[in-house]
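Just the one chain here, the form predicted alone, laid out as structure tokens.
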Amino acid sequence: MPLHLKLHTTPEVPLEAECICPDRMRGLSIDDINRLIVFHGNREMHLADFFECSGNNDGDIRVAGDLVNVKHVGSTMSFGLITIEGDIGVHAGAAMSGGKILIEGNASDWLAPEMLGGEIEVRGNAGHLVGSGYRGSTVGMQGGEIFIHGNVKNETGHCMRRGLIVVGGTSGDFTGVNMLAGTIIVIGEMGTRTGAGMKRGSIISLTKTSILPTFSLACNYSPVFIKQYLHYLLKKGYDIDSKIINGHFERWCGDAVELNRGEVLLYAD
């Protein structure tokens, strides 16, 4: 039986709840879990002041309630499953290295910053800076997989180094900005300035998009690795047209202001 956390008091200001994490709850009794520390603004309080706790602590945690003001859920987790039964606040899954976070609603800004491994699935939309590095850092997502079935906002994959980000809907501006490696796949439309400042890595778009003048067209081809990715996404529940799977892509190389070794691949048929 999973461990159930149900919000009974909605926080008036952002609630920092890094303790909602299988690693931090491992081996604890229900009483110990109730006494875990959270910060309501700058006030130190206990988890039981906001959540009703029940069930068994076996690495499977289910969190319910109006969680848009609850921060850092699943930060640094390395195993287990967290299911968010609704929306979640900022910094969910920050620096996580393993396990899975399933968000049945929407995710706020800074989803999985500096992620190292594991998997995050968002059934709804996500905000700005998915899988990105914090401001001033040159290190973003370094591993793992993020699957978003809805839309995202700006700077998805900022400073990304490794891993996979998939967006089922539309993506905002500056997708893959300053990207160092890894793969971003956008099924819907993309915003402007895609791949600005990218050094390496692949950004795959299944729709036409504007390309920066610092990218140059290299070829039109049908790469096997994209077919493999798209078959994988079909298994993950994404709706992919078969003609795209077998279609051709334009390969644009850039960004020329950097190493010019990244690529933006646009569906061409």
Given for the second form:
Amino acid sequence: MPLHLKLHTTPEVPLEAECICPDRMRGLSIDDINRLIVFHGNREMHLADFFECSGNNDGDIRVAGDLVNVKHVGSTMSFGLITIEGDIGVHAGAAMSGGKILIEGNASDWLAPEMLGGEIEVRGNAGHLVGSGYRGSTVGMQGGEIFIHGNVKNETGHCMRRGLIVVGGTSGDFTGVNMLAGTIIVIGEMGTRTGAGMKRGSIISLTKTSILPTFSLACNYSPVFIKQYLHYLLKKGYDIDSKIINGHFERWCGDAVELNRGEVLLYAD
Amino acid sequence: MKINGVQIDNNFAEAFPMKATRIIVTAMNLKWAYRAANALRGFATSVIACGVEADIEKELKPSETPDGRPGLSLMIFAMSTKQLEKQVPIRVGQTVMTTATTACYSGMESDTQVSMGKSLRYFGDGYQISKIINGKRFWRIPIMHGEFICEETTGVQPAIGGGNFLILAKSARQGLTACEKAVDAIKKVEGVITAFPGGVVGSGSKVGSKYPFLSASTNEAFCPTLKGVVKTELGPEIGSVLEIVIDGLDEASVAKAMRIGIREVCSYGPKNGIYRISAGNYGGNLGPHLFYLHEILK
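Can I get the form predicted in complex with its partner chain as well, since the one above is the form predicted alone?
Complete assembly follows, chain above in first position.
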């Protein structure tokens, strides 16, 4: 039986709840967990002031309630499972290195900034800057996998260096901006300025999109590695037409204003 | 012991420990997968001089391969992991990568790994790209026909080499007809290969030689042309001896393959020129795995 945390008092201002994390709860009793520190705005309070806690502390945590104002859930987690039974606030999974966060609703902005490993699955939509680097940081996501079944907003994968981000719906502008490496797959439509400033890495889109003039068309081919990715995504529950899996893609190389070793692959049939 | 009138010698096959890996080769279609696989398994009949023993294990449906294309699984056996480390990248690089539209993946999970793409990526001359898909690292090597995809490493596990049986026949033609049927049946056994051409050894050997530089030489006791010259194992009715050598991932699969193969050969019987079944052994000095014919045929 997992550990259940049920929100009984909705925070009026953002609640910083880094303690909702298997690493921080490891070995603690229910009483100890109730006394964990959270910040309601700038006021130090206890977890029990907002959450009702029950169940067994075995690394499997289920969090329920209106969590839109709850920040930093699963930050730096390295193992276990957190299930969010609804929407979640900003910075969920920040710098996490292992384990899994399953968000059954929507995620807010800054999902998994500077993530190092592990897996995040969002059944709904996510906000801006998924898997990105914090402002001023030169490196974003450095490992792990983020699967979003809905849409995302702008700057997905900003500065990402490794790992995989999959968007089942549409993405906003500047997808993969300043990307260093890694892979972003967008099944729906992408906004403008995709891959602006990217050095390396792969942005794969299953629909046509506008390409920056600093990208050049290399060829039209059927990449085997995309077949591998798309078969993997089928297993992850994404709906992908076999025509696309076996189809051809345009390979655009860029960004020429940077190293020019990145690629945008667009389904071409 | 007799099966369908064929005498089964009270003898044993002597097999020895090896290391094995399994790789998966895919291509645009099976024709090109076979071209790559046949090139890889060429000159891989015996560790005596080839470095490895390799063969196609089975065809794979698109649903069974990592990229959803038709493919083949191959098994490669060597005397040591070090030897596999040397041979696998060379063979994959020179045969699979050079075959148009192919990709190469590991077909075996293990803590012990040998390089594939890890070595071959340098062919990309700096333009190679690494991708991690479902926790496994693959290399995309840009090549003239497009891209060669190769998994970074492949798993290695302990295995058994040298399971065998000898088919003593009236003539080479009759012996080979029975052997072909036996090899077809053995191919249906999972986890084994018959690495010699067509699965049949035409020149079975013994360990050692009168020449100090040679580690193996002709098994004169089973050579029909030397009856009367040497102490022979052959009766007057035997005009040809063929051998089927089986490498496998464990004792059970080797024993099963031997049992199925011997029964297929015996189904031809003396009226079709099949007189005796024996096995190659070296008095128990070669390896620890002993397959007694009478036991495995019970």
